[in-house]
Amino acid sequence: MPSMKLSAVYAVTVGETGFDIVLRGGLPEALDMLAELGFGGVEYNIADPFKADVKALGREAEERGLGVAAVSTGLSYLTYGYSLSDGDEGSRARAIEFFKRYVDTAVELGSGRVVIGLARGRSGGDREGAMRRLRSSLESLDEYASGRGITLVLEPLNRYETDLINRFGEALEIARSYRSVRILLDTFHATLEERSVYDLIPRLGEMIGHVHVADSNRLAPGMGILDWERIVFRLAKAGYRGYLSVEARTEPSYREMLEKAAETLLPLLI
């Protein structure tokens, strides 16, 4: 049987975001939720890593049995306008320091995994000249991470959202390039870009490091025409053993979107 656990995205803020797709409103009710609808951990979306009170975000989870599946980034880019890819070379400097300080928040928490999504950028009609700083970003970032033991995961995102690094091809070309780099599968995304998500799963292998889930429509896993058991089985025999967080529309409602999502997926984890 797979040895995965269900995790979903809460989002770290600074302030008001229009991001639709993660945890928002007070930790520990949405902790309390996580634990009480059979959750294994919770993934934090952290907007600025310099202010996060670390030790409570810790703190908070480890109450309630939670692991901290991965520290993600994505919120950095949509507060502040930072990506590994900007060619103000200053901005990027300053979003290398802020995933410098993501890899350490995720030592503190016991995660291991940072993940590198919408805060990788796009290309502003440049793209060469993007992939090129993405690249020197990932070399500074690759000897930092994989000193303190740390897996760097890259978000194939779809077309809608970045022109940098849709296709999954591409994202392991790249990782394959690093010591710490991995895969994030997204089963959204990758619904979108790619022919078929399960016959994805093979492919990309040992190279998965971590894994989002949202249905088709990007609603609840349940509320699309997905096949779980059929993802599930095939993550579990290409020896994925980490948690699937979902980062999905929170509609009906936050408790709704986690309801459905446990009960489509906790009865294929057992």
Contents of the next structure:
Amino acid sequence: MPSMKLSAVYAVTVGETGFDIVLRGGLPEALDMLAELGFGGVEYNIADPFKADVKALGREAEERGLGVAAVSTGLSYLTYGYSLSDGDEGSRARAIEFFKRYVDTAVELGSGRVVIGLARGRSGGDREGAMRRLRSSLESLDEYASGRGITLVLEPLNRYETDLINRFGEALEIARSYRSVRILLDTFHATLEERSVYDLIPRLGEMIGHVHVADSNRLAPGMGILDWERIVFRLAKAGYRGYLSVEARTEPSYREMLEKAAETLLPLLI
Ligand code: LER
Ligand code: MN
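Given the form predicted on its own, corresponding form predicted together with L-Erythrulose (LER):
The next block holds the full complex; its first chain is the one shown before.
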């Protein structure tokens, strides 16, 4: 079985966000827990890449033998509201600046991936315009990221979170027109939007650039109805060699959520 590793998303916040699918609180304690439970990496969702102490984020992960699975960005949208499809040109320019800084951060952390999730924005009633602006933002970022060896992973999100790019077919079509853009498969969103998350995997094939894992109800893998053996097998068959990053509701506690994810997935990754 090829080497996929387990990671989990940790929130690097600049205040309370109410984001309940990521680890929060003290970084050393969160990373200790990951290392102890057999995780191989951490994904940092960074609210403000200009304010984050990137050196500390890198050092704390390295000290525990954890890789940085990805730099994710949704907290910037929840904190400041900037988006890559923003109708306000000043805000869109700021979002692009943020993403360039996220790319630099990923380089510094030795992570190859920057996530485009919530920060793609919402249509605000003008879908065509929003998609045009998003594509234009992607064009500048594509050049910036590919010049630095970073993959931008575009994440289809379910319809209750955004009305831009819910389906994987649409994301695939967009990704194919840029050098550095691949797909982030989040098993929760795929379960809500696609006929079958299992059949989706071979369709995406080598375009899968990163994976978020949560069960059908967004609890830890193993707490819902998804067949994880089938998912991991199909990912392996598709040639996926990256991280499975747990992004699940932290219920009943961080620790129990992570323990369940590890218990479900680690035996499949050996
Ligand atoms: C981000 O990775 C994600 O999956 C979203 O559901 C966050 O709101
Ligand atoms: Mn996700």
